[in-house]
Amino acid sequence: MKTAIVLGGKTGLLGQALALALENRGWLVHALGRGDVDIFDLTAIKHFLSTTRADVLFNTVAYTKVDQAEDEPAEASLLNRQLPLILGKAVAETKALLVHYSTDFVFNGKKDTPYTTEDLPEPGSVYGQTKLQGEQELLNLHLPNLLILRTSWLFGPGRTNFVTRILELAAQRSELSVVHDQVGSPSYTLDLADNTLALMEHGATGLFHLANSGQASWCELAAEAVRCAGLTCQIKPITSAEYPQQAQRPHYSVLDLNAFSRITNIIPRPWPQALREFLFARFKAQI
């Protein structure tokens, strides 16, 4: 049996994702939360490693509270930045396949094609910065194992995200303004999970783009939920300035997916598929 660790993997939004499809596939899952171990102390994951003889740690862990980053660049850093860097190290001792996620945010959001992995990243915020560091240092180490996935703009079950978020407003309101001049590929974090283990079970490691196909603008995205709730709540399209923000997001951060699908054979399925799927179930859920 097959063993992973996974960092987040308790409370997380792609952590839970992560741990429900490996236990589907019958793999033995060891699903951290805080408290459970030292992830910043070195000594203390090689120990778990090695007392679980884990074939891949996925870290799911990061900073991710995009405009408070810019008053807390340390805690960003630490998390973003040292905290993979610890993981690598752990991992170089070992056989272990390490799978660390990214972010869209690494890049300034200028173009008007999906980034490939060739595109040269410009973050514009600290947590793109620090995401971005966090990937340097992995790559630095060289490690044989090592497999960094850039997504973006979750959403799925476990947690609190944006979808769920609309939805909540949008059952109180008759109307909500959401932003329309930022476009990026919503992901799915159950199809994001499963495709990392296809990515995996192809023997991939590097840098790839994953997500599910397609774009959109958080206006376009919110509208799609309200509607497919069946909620009558009307969603006015803004822009950006409209809705000031402290640190800068990319205009434009959807992701090239094709050394996905040239790896794998897949094509991920379109996000409005994947966000009715999950609405349905969420619905079921509350019957």
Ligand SMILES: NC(=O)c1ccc[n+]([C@@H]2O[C@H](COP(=O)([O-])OP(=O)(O)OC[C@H]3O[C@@H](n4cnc5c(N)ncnc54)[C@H](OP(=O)(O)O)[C@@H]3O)[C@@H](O)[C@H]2O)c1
Given for the second form:
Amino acid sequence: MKTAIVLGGKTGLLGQALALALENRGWLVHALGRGDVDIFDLTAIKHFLSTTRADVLFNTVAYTKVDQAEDEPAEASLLNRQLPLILGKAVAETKALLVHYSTDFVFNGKKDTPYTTEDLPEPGSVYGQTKLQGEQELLNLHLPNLLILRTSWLFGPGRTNFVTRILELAAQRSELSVVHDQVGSPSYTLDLADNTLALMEHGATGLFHLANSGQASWCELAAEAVRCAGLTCQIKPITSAEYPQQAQRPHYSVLDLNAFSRITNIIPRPWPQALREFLFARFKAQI
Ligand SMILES: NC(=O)c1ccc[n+]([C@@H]2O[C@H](COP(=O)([O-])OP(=O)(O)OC[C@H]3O[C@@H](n4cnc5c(N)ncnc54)[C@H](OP(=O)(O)O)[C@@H]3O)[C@@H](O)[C@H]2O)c1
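Having seen the form predicted on its own, can you show the form predicted together with this ligand?
Below is the whole assembly, all chains and molecules, this chain first.
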């Protein structure tokens, strides 16, 4: 039986989706949370890899509080830069594949066409910088079994995210203001997990971009979620300048998915379709 370790698999937004997708495909899954293994202890990770005879180590653990990272660069660096390096060293002496996730926030957002993996990153935030450093630490190890996936704007079950937060607020208010001048690629965690496994099954290694197809502003994503949920709250577009946030975010960070599609022959489904499925499943769970 194929065996996977999913760091962040117990509580993380993406980690839980990956654990589910793997179990659905008959894998033995060790979904880990805080305290299960000391993830910063190289020897402990190596020992866990060897005792479980894991085929794949998925890393979804990250410092993901984008604004708070501006005040806590050391903590962000520990999780986003040093942890991937430790994990890379841990798999180096094994045959296990390391699958690591990164972000569209490595880009400066000055383009107006989708970002490919050839585009030069230039992060504008501590979160983006530390995530880019994590990628670079891993690539510098020249591991034969490494897959790095940059993804963006996650929504899905199991943990609060932009879509669930908007729905909570929209249920309580008659109007919500949401920024319309940041455009990206919304990603449904269950699709991201399935598409990750498809890429793995094709033996892909290296750096890829992976999201749902299409693009949206935060305002469009919020409006579509509210509409699909049957709520009456008005979504009012505002500029980033009208909604100051501590960390600078790219105005445009749509990801080019062609490299993924060339290898897998899969075009990820459009985000509105994935959003409807997520909201329908959520609605069914509540009745
Ligand atoms: N969310 C997005 O929109 C988005 C966009 C682009 C890229 N990404 C990338 O996708 C990956 C997954 O993101 P996500 O949204 O699924 O993350 P998430 O929901 O915030 O989950 C992060 C996981 O890391 C764990 N963790 C955090 N600090 C830890 C620590 N000090 N020690 C041990 N575990 C710790 C968390 O555990 P607790 O639950 O115990 O805190 C949680 O399981 C990350 O690499 C992220 O950078 C995410």
